[in-house]
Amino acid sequence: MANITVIGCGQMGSAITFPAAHNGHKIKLVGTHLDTEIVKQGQETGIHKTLCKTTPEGKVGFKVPEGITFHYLEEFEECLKGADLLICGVSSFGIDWFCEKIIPLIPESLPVLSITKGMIHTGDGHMISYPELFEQTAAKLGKKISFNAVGGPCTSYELADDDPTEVSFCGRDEKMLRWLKSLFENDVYHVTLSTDVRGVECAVALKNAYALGISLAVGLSYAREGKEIMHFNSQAALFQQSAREMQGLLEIVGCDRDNLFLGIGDLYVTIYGGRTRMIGTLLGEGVSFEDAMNRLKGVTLESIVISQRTVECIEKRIELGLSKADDFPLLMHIGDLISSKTKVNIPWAKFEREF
């Protein structure tokens, strides 16, 4: 049996514990301060507010397995003690709080495990994942620390529900991943493991902005017909071109191009099972921008923090000359879409291509 602590109690870090609860694992769910109500319930319940599943009476919220205990984050330090694991469950928002907060407080013994989906761009035209990252501020700190991180398709309501899926674990060390996927693989719960760390993490995170560009073709289709139609030959348009896309910026930061599957793979279930599409379909009605996220406010929305840094290397790389506007239009569209230059206006014609 294993000690695991999760930092950060929202929806995939607190999925990702069932199927490690489900193996006889102990974990402690601490709560960042934006969790309170979180954990709060889940105490005097044992059910998680805001993982829920949908149901005929409406969405219900899931009680946890046995073996999992809700923290606050005042109690933090003292759930590191005896863990064998941590698990970074914060957005993407919250990594400079994890960075400044938290590495410094992680023994250099105790593994890292983050479901963290992102990359950071560097200001030179290059990105790196959070992995790499969180290993840069741990040497500031004289620490080596081992950080891993999982990508791959999975929504954490199907994960607590036990639908089958297939991710990747990545990391440096072989050893490590092959203990940290002996904790967590199950009859539900496939891993693969890999040490191209950047490769898995790129793929993953750029699903994010793609996800919210095909989201795009949701709403123009809903603007045209009403809400009860809903057409598909523009979705598959789109999720060629951002197949390609996301092909040529894995290779852009140095990424093996088999990571492109793992990126397709979560890419189809962000479309269909995740927030990313609510903001999608929101844009492509016509919705500005500024409106749509005061409608979803609240929502946690990975994929605005990724198209933005993307289309900011991107831009980098184009002022250098290493790059072309006309290699990824789709990325530039969704990026005027967020700077609120321009309303939906797929750039089609650009996705044309001459053999």
Contents of the next structure:
Number of protein chains: 2
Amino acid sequence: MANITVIGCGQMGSAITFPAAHNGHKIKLVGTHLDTEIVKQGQETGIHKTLCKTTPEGKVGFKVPEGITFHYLEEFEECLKGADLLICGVSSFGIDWFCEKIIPLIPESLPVLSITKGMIHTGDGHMISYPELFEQTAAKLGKKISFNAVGGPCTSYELADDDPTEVSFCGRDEKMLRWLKSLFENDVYHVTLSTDVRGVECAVALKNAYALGISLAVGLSYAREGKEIMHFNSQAALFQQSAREMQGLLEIVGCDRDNLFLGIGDLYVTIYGGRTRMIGTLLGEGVSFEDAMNRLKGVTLESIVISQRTVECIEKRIELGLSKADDFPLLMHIGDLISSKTKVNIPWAKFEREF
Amino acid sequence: MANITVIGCGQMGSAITFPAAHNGHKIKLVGTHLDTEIVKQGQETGIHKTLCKTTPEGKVGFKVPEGITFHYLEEFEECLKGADLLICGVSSFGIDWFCEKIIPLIPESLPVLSITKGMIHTGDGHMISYPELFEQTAAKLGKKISFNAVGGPCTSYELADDDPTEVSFCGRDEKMLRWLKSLFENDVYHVTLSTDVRGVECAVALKNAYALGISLAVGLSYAREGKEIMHFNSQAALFQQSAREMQGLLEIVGCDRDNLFLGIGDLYVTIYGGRTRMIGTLLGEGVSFEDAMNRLKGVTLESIVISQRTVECIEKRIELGLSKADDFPLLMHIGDLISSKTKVNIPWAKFEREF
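Now show me the form predicted in complex with a further copy of the same chain, since the one above was the form predicted on its own.
What follows is the entire complex, opening with the chain shown before.
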């Protein structure tokens, strides 16, 4: 029986603990300063405020399994005592806070499993994963912590609902990864292991830009037809181009090619995820980026942040002569959309290739 | 202005002529013995009987563009006179007939563009494409005909409806391919060219088995929840595994890796296509293969035929020690389902990998 502490009890940080709870482990969900309402309701009712299932009657919050308790941020250090594992459950927007406020508190003996998807552009045309950023942060403090991470495809509400799911855990040490897997795996939650940290993390991060890109086609068809009829030829063409560009990007970050399939599976599920699809659909309908962001006020748009970083990285590489814009026409168009340089005008002809 | 004759005027054989007609070319749609109703209605009303658009009011047949006429099979040889291009529009089930009855009538000077998706297991663990089969058939007659082919992702009714679409034309000769492209390409129909005939054709053929496999998850979630709520984690996991196995299969046929993206885009659109999804969904709900086929009587199930061939090819390779069953767990399960050895029981654990 393991004691697991989670910092950041949003949808995914909480959902990932369900299989561990079913396996008999004890979990303390500690909220950040943004999670106070979640903690309050969780303590009062055991029902998660934002991790919900959609039913014909509307959204219904999941009741957390036996063994999971909710705690306010003030109790974090207390909750670290006796913990065997720390799960980092913050969103991309909380990464800086996690580095500044949390990493200093983590004992070297305590391994970390992060669910945050994303990567950083280092400014010179290279990308690194969040676990690598965490390692660098810890190193500056003279600490060596085992940072591990989870890669999709996995939507939080379906994980909580025991839908068959295949994810990847990545980290430096095989033995640690096998132990982590043993905490979570069960009949429906299946875990692949990899020591290619950058590969796994970048593969799942890169899908953000492309899920937005594919959703443009949804918007285009809505603009053309109204909401009853969807067109999949255009979505499929974008999916094909996305897969091709993602492979090119993974080659740039320098990682195991097998990660492409992870990214593709994650791309597939993200297209249906909701938030990224919403922004892509609005942009596809011809709405400007500012108007789209206004309409979606209050919606966490990690996909936008990660898309921007991906675009910046490739633009830097183009500037340095390391990459060509024609290798990433869809990404370049997404970049133009989210920097408000243009409204939707998918460069279909640029996806054509010859011999 | 080119004269294009089509043999087999079903949905795709007809739809592909729409962009050519818009470009000002003249098209003669010649029906096989299975297409008499289509020809009759086409001659009377100009409306295609089976190439339909789904509207809130139901299915509405497309009116063919100016320049397209319908003809009965008896007029085929007459329609070949003065033709600049022959389009082979038969389904997989018509391939033998096309080889026996049509190829002998094709003059060597007349190039062919085939829309039929599929490939053949040669019996010894290798797969060849239909264009290669056509070349071999013509060679036995002492004829050398330019066989070219189209690869998806492209659903016929969306092509007819001018949805932005990206396809590949493949063939032996670059100049011929460029000319073919010039007949069809326009603002919405974009064509990539490739001389990797086997690669393009096998990539799009292989997706049949996997579209069925991914649709199993649709059935599983219907069985579990009823029709209102879909689960995408499991579909995404299957999509990831499908992409991985498709790459493995393409390596076996020996082709350009870029074709994987074509196959993946085609896989994506086929999941929503209808017929393959229907059979996969029924199997996923736990229906036996015989019952599922009975319920879908009258529905052309090319995907089943191609899936069977893919399975047989890999089983032969396993027998010959050239491949391992563990490399293709999803394909093996699909094979068991469609040979009625089992009901659905997706081998999720076999999709896990380690280092």
